[in-house]
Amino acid sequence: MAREVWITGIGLTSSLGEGTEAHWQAIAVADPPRPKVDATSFAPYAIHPMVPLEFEKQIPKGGDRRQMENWQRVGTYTAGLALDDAGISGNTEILANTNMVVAAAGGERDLMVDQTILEGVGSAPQPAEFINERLSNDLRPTLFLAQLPNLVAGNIAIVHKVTGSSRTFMGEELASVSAVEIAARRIAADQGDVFLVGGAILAERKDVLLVLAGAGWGWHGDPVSVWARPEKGGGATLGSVGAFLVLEAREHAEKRGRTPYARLGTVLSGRSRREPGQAVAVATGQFETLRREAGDRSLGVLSGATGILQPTREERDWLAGLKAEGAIDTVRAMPNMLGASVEASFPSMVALAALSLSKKAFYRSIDDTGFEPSATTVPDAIAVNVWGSWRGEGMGLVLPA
């Protein structure tokens, strides 16, 4: 018998604020919800900027704060919020047996080197040789420790004394799905009682925006719903998000008297080459599994659709078909409020799904295309669907505890 996985702690930081209640008020209570967007600092690209955080509250030592890059501070800070919320901060016995699975991006790049390469590659007679020469000669022979992705988990271990096993995934949105999937599977298989799982991204990084722009995925123009963007060329608006969950075996949580937000059901990850119909085929197989697990419960969907042309169009049409069949009820695209949060996308939406079920209410819509009408009922379970910008399709089910 697989053990039940309970969500007993949530840490959330974003442009909307800090903590679960700030996010609930911004997305579910405010009428209408108003996303916070900075359209000038990185024009022509808009971002959803991180709310100011008092890092010393969760990272008290100045030396610890100084040796981290800002995106690592956000991750470490948000992980502390999740541990506080679960009631295990400072409990050395539980923390010593708390495992970590983190989704992380690469560290900040040398922007001067990147700028030099970008300025010269266009006029170079042999662009490939030019790039190889510049990378060989201009990059530092060693990296700062703060640039290593697994230092997010390392810093969490140092600051919050989380000293169980640790694993770090890289690979955009799918890394965030895999992080939650692995943690949930290990709990269900009795390979650990408590896991801290999540990720963080800062949109206020020029190197991250450079990758987005280089791929042709950046959204230009006034903010519009992600569902409207495919008809206007498509594009994503990045958002700064920190999202961590404390996942716990039911027996362990009950023994210490904790009430969960919700229960985490099956989490599935997949991958396709994104030839026409392939992503839909992967997602359909995942959905059929989750639909069976949900039984006769009404099913809402939180989507991580970014607005990027091909995946958003395919996901929209696929979800529309499920709605027409009566297989799902209300859909909400969370990037409309949070921005595209890449490595933090899946845990942030699992957190919001769990929060919704615990509140017995659902989120408002700011979509003006008609795809997300106002909810007339509250779903009994929520499917979280995240497709990577390039590759990777993941889905998870969140159920009442």
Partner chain sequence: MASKVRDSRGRPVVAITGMGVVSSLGVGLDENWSALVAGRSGIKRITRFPTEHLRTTVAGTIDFIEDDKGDLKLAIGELAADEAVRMARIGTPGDFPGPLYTAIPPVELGWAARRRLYDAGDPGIKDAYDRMCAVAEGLNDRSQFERVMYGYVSEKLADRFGTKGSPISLTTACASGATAIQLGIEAIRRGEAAAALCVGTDCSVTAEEVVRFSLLTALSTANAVPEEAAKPFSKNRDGFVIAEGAAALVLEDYDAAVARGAEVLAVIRGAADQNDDFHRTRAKPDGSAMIDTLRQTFDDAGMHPDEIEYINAHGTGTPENDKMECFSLEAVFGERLRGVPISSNKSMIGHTLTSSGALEAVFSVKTMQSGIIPPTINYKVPDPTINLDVVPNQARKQKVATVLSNSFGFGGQNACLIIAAEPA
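Now show me the form predicted together with the partner chain; what you just gave was the form predicted on its own.
A lone chain is what you will see next.
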């Protein structure tokens, strides 16, 4: 007696703009679509930079804005767009019972403080003491709060008055899958009627790029199609994305007269140790479940492939096999347009899948490898597939409402 999960609100911010319409125009209407890339500011890495946002539109109090760094501001701002879109902003009764599941990493470091310490510590007679002294004198008290992952949810509660249960998941791409999965399962099982689910990442952060670099995952220079990257050494181009969904029990949405973008079907998170073939084995099991659930509907795929060598190659070959079997139709790797968006990856692509179904049209492609031919028909349902850069395989089914 599982309850249906409806997607009744979408908040999206990225290099392509703000809101669903801007994203639709940029990826589905513009011909050809043009990704927005900054290849110089963080060279050798390019990024997809966040469009300028007028934070005061969603975070009116200056005091609130000052308590956050940009990553939390983007999350809080984008969450506000989703609440607006679902028509529940300001509805204190619903907001008090709206639950959050946020996917997050840590916040910004103070790069100037780190710079000062690294420049000075080498010549300090007592290095550890030097670091203590600088940190004690130079760190801003508010920065710590801006670094805590759960303070995205905390700020959403303060700014937008979302005060139901509140959980923050960490763990890169997989956290973004689990966040949607857990929210959907709780709705289906009557453990909550309304959920605000999502995450945010800012690519224009050198502390984030350092991890990408150290893991050997950074793509150098101008982006090329992610499907072309495995043969060129592999690598991801990060993109700034904020993505929040309002998920709602069907009866709750109907009672307040809302029509959804789409219905969220099964979401499955999985894991493997990523020895060759293991990710495909996990994904194959997930796909069988989703394919069955989709029935005789044609199935498009939005992929989170980032271009990192092993997972991208394995996913590409696996999807090619599914296409050859006729199990899926058209594939679109969204990171070609948005960049790799880690904690925002799964919710952003579920949002784009729901948008596509509500528009009854599909996305264009900028892939030049031949892997993403133009869609001749509009898919009846969309599978969203996200594999983590390091670990975690997740898939979700988005169906017409």
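Whichever C-alpha set is largest while still superposing within 1.5 Å between the two forms counts as the rigid core. Residue numbers count along the first chain shown, from 1. Since the structure is predicted, the reported quantities are computational estimates derived from the model, not experimental observations.
L209 is not among the residues whose C-alpha shifts by 2 Å or more between the two forms once the rigid core is aligned; its shift stays under 2 Å.
A displacement of less than 2 angstroms separates the C-alpha positions of A189 between the two forms, with the rigid core held in common. After superposition on the rigid core, the Cα atom of D114 is displaced by 2 Å or more between the two forms.
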